[in-house]
Amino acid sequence: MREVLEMWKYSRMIASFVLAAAVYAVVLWVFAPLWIIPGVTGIRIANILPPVFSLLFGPAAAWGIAVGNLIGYDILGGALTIGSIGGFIGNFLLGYMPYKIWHRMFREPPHCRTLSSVLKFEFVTLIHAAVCAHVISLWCEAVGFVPYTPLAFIIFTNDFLAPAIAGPILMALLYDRVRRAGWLWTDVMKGYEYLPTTVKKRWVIGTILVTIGSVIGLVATIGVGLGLGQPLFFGPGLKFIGTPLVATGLVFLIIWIIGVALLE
């Protein structure tokens, strides 16, 4: 994760950040959500572009994103409360997730003029999406602002399904341009791989560990929200960390984080 402080000492790196902000803060703004909880989330077009920037400028594309959501959908849209602390996080790996497992799992390049290109970046757009929610509606329960279980839902949905049908066709047409023009992140940050040229172990486990803490995680989670079931990791060693709910999310969520980890 030191690709995310290192970025700041590199000037086509912070242009690229200023890029991602401002693009994304003005689609938000221009197409205003249509607000599903008033002032809270809503439906966004503007979410088909998280996991093409991430691909393409790496953790430049995690703060702008962080930082053109505040803006563009906080403060300029009027959805600026406790949530936001949460929803810059959650927004945050947005930006982060995809580049992250691609530069460490897969040799092929995010092209997405194959079929195996696009199963690849379908994936990586499904965790993304489902760490998003997971946090965001995470923080929002545990604060006492929204209900887990019906933001959960419609985040994930928000962050999965227009860049999951449309990401693919953007991806194509700016891949190869950004490429050429030497704006990939590791073309500016000299001692990265774009893509591996081998797949660690470490690397593996922490994808299923991630897997598991975001999608898995999410799922279960929505669960105990909708009484399925017995609550999961809530015994009396949990009690003292809340709700049911709140103790399940956050043991996913503490997977999910050893995850990241062995990706570093």
Partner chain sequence: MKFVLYVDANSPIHRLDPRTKLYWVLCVFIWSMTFNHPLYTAAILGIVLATLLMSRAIKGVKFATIPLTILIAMCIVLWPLFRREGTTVLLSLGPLNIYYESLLYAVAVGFRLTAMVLAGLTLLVTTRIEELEAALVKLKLPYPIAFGVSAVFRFIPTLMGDAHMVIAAQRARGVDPLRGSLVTKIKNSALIVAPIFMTSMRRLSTLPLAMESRGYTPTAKRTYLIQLKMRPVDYIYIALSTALTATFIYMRLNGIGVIYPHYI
Second form
Amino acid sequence: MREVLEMWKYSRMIASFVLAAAVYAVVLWVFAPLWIIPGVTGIRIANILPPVFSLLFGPAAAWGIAVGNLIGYDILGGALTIGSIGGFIGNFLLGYMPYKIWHRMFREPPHCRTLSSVLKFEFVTLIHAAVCAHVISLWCEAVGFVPYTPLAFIIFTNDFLAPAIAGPILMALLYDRVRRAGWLWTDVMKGYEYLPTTVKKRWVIGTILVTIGSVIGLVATIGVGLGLGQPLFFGPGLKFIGTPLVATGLVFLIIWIIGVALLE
Amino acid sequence: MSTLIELDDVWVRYRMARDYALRGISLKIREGDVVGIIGPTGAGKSTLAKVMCGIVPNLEPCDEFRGYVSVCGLDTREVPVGIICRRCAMVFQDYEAQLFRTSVELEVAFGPENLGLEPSEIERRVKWALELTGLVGLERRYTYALSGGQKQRLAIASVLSLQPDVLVLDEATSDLDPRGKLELFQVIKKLIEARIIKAAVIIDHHLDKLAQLANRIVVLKNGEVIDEGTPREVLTKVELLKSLKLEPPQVTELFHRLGHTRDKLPLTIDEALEHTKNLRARKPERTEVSKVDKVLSLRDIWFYYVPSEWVLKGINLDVYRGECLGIIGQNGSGKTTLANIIMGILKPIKGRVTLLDQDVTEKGPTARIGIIGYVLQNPDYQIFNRTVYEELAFAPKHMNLPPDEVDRRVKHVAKLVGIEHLLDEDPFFLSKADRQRVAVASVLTMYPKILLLDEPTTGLTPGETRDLMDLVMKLNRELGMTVIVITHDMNVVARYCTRVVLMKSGEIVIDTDTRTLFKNIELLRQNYIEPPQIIEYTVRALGEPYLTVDELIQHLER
Amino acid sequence: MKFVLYVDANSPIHRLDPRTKLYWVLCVFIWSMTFNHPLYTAAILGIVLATLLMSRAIKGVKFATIPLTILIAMCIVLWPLFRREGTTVLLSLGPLNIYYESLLYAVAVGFRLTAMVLAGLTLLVTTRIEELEAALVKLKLPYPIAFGVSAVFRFIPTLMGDAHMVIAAQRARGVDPLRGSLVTKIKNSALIVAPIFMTSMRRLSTLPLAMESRGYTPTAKRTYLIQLKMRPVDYIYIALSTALTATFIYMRLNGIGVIYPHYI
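Can I get the form predicted together with its partner chain as well, since the one above is the form predicted on its own?
So here's everything in the complex, that chain up top.
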């Protein structure tokens, strides 16, 4: 987590931040969504970018995606609300999760030129989409903005499908160039490991907790929202779904937070 | 005079570079100096500028940095750039990236703010710098909404407000029209006379303009200083400059080829006119533009992005097989919009586009593949594949051609364009001139019959411009390819185009053969277009435009 | 699209200190979350609309009509499906009951969101980015972050221009992001996103050099051209907003203005 604040001491990281934010906002605008259910959910092409930026620019991508979304979507799109706070945090995590897991867990670079590299890329993409969907939707439900269940579904499809399909293509084109040009975040911020020399045990546990907190948490909370899990979690007696939903979501959020803390 | 900057045997090798960018440069910049630095691409001009400001070795990753650089007594290896810039500050070539604040006044204030000056002093300096650069009245404008020329002025203003001792300009006036460029050079001259700035270092390709400002010219080649002297001493070495693919002033070249000795060579048109005695030439033959075989026809094209704000107002244009058509006009006159209409990327609101007798008005770019190839001003807009080979193969693959045909086309085009040796390279790391060649080649593999180029020579040196356009004309001659080139480089127009269309606010002002256009110097002036030196000279001396030095010499009566 | 929301005018709202306006937006967010009865949230929307009218910049807000309409429509459809509580059943769809209360709640949330969006927009149409930056710096946001965010606003239009050129160039080579199956569309889009990214990266590679060549050191102390000053009228606005906040919270605590007492 330290790198997230420390990055602002490097002007090249500030440039990476501007690059990530501006390109994200621009791509958000120039590509119309590809609708899956017209008007409700579609694939935003811009969502190819967060895992790619994250693995290249590290913390600058986390800030960049968060601010790019805030400016490109909320501010210039005229949708600045209390929901934007959740949006900011959720998008921040889109840019935070992939590099964080990668630089603790995987000793192969994310060049996406081998099957194993691609699979790892898909794994961090799955996590980042689940975390983002869970956090934003939980926030929106909690502040009485939009219900959790449909929103979580929409955000997850949005953040997972496009990068899962096209992320590896983009990564294979970009990784070597960015590295050669000296823009990888660990090339700018000396003292951080791009790939771990040894994978510590607590990082493995952290990753497992993060996976549970995000992927399983998302599925479980959606289930509660649909009324499925209620007998399981809260017994048959409870009628209300609002508060149990937030409670379920929070439990998994805490698991996830412990996981992230262990990744330090 | 005291020494401000001193370089002693400086060697620089960038990260992962095979070769040195600078090889043992020693140089002194003294008070009152205005030093012009010239040389071919890759000679190390920008690196030298960055070394003087401490950017190399502090900010650019280097594998090797040897030698000693002192800026006003500061060793650049020991002091951060943020401190050195108070003594020696630089304006970069790409103005977009160095304007990073939202408004004009904040952009200029950024430097003084970092110096920790009092708000009242910051305000004073902002006003002063904007006045010098002719930007008064634009204080609250948004940076992005300025024109290219205004952005370059702003980039210079925002460094002037630091009031450094030494000002370094790296191609910092390339987007200004000739008049604007001279104005800024005058400003720098005045600042040095008033001792507000103590010295300036200027990298520029326009040797004739540079000659009017600099008191010393340094010639670089392969990272070494190969010549140094007053402008007159250096610019009259016509053979040397030509061997470096630099363009000496055209009148200098003319008189050199007429056999005048070096001490008598003129640098400006006025000097040339004084030297002109008994110059007589046959009238050049009128080159007839063949108007037989129409390949592209635009009829009454109207277009807007925002309703009722017309960008194109009734354009009528025919293009004939085998010609080289130039489209000129100021920024915002609608040239690129017209190109996008021709390509089918935009559809006209009204009007008809006919291509090889086919109405393609309603069809998109896919219908034009194999007929028109489109090359843009920035090669990066089209290049993205991992190797040059893949880049060239990309479009034919997308046309679903069989692999052996794709391979044949790639090899054929690579040979034609002269990039066979680059096929395995990553295009991202090639020089701009090479990338532009790759961009042209990647379009040629679609075997187009017409080539449409939008500002293809922006950011190239005169030598590189010639190489690229010579290549295009080779395609024109050998393959009979029709060429349409949008450009603001009048040398390109004079040297290569057979016909020219001048656009102004969405309309065609004049559509004529090149020679007739250049006869009308008044019209050009009204449109802020400056003809090449040789044309202005011949119109004034002989009453008839000769388009190139070669043409004039061929027609001379001795 | 619009790159700048600011509308130049000399209204009382324009003349307020940006910090006052930020505080007011925060208050509106709190007010609209205090109540969930449509009459009360409508009243808060009324306050926001009155402020917007006073700013004489309403033309800068018109573009938000469509996204806002979609947002409200989504609310009115979704909330009754997921807040299934109440006493009066309006409609019975098999096992699903739509309650009168949940519909009222949905309408209240609709007003709430509109109030928030319009409050945010009132701030943005009456405040220049540079004033907002100065305000955030005064409020102790680290300068590098404020600087970076402003730079994103600066670069979006430039990179947008580049993006359109890239799309033109790639379409002329037969890459069409609008044709083929969903997967083909996503893949083709990636082939357009790659050059957009690389062009931007090349452009911004000069940014850190240019920043430092103008004396910028991320950690150093600096001075500012824009000097903000709170005037008496600012204090009046702040006092008024605070008083309203206190009153509204007091009302809510006494059960006024709510449909569902246990939800926000």
